[in-house]
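Form predicted alone, single chain, as structure tokens, below.
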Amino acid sequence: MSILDNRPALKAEIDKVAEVAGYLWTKGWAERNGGNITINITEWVDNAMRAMPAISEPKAIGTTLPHLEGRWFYCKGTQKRMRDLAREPMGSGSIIRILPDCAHYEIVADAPVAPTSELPSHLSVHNYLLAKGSPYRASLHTHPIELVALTHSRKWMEKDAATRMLWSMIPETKAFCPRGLGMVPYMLPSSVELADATIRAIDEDYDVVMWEKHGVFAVDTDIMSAFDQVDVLNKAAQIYISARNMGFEPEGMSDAQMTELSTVFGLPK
């Protein structure tokens, strides 16, 4: 029996985890067990998973994280693959709630799945969007092959000299990523470095961060809506790849036409 069963709501979230490691698998941007998700679940918690005795001993996040006290979250499993993720979420991951110390978490469902080695840093995002008040619920990290290779090179690196190309590539982009694309240069993956940095570029307005030379991490209110700014940018940097590709530069949109754009559809300027 799973935890899910009788549970629409909290099986409606996990299914679109499932639908969007097929996704990430497919598209060739989650190799081996590259890639990870975190959704906090608390809003689908009854107080009968409440009562629920934890199938682990508690285990330490290495740090402590005030706004995490009683919550819940999904995490994708440690050294699991997105494509086994996509046919059974529930045996490659496992809902963890944090306890009252906000230092440690046990696991409640379905298996003792350990999450992610980067828990600590999606847990440390989810308390500081909770800290400030945020809607976002998801967290996606994963490899985009355009958008990882745009960071080989310093210009893009620049901060929203990518951002600027993208936008221009296709009105849809900045229709649907009105933020643009963050910035973090190279730093050991899972660290708290790393971590901290992403928050910084949060803080800044940005829902999609780049990794250099590695991948990005995504929020947003779900995690369909989390693959979706990832997927569009990655569409237009496919799109200025492809003309490169065909001997040219490509010119993109105009200045007038991103402005005219932008009004039009009441986006930032």
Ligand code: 13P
The other form holds:
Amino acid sequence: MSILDNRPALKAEIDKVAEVAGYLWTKGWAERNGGNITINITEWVDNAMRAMPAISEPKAIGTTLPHLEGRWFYCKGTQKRMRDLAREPMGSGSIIRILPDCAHYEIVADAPVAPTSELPSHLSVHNYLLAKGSPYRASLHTHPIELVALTHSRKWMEKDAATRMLWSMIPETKAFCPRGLGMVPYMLPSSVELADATIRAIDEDYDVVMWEKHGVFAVDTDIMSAFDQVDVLNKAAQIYISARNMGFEPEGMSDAQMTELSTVFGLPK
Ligand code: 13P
Ligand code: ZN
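In place of the form predicted alone, output the structure of the form predicted in complex with the named molecule.
Once more the chain from above appears, this time first in line as the rest of the complex follows.
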């Protein structure tokens, strides 16, 4: 028995998470337990789910998040592998609900799989998105090789330096990732400080944020769209690195070409 039985709409969302987890593994972005996914599933919660007893003790989030009262999330489990989640999402993740104090959660289904260690960042971002009235319901943290490599250079950690370079590698990059790439300096993984810095970057109007020397954190309406933004940006980084490997600095699209593209596609200049 699974909470997803006879709940096709909820199952479809979780199936998307499993599909994305498979992509993360095949791309080489999900070594061991690397990366995590959470989605806000509150809109698919029914009365029978609300009546279900918890299968864990209340656990502290580590921070208080007032907009999460009564919200429900699917979370990848800590130390769980994306490649296992791809086959069996409820074996490598669980469904949690936030308690009325907004500082604790409990696991509801299917098994007591403890949520990701990056829960403070994920839930803080969901809290921020709900406060803003955003339609975004998914957040993704992953370790894309080429984007992480860029963050080992001061040059690319400068605000919007990587964004400008990546946009200029291939025209679709700006069209499909119009807010660019935010930069968060190195902070301890899973810390509340990292969560707060991630929110500050998202609040500057980025959907995709780099955690220096660690990975990316991306938000979007659903998990497939969050994945797409990271995929598009990492592809641009691969093109830059391929050119450098061939022994030259890539030209990049010119300022005039970027301006024309922004005008025609209706993108911010
Ligand atoms: P979890 O296994 O706890 O999700 O951690 C993976 C990770 O990438 C931490 O940054
Ligand atoms: Zn990580």
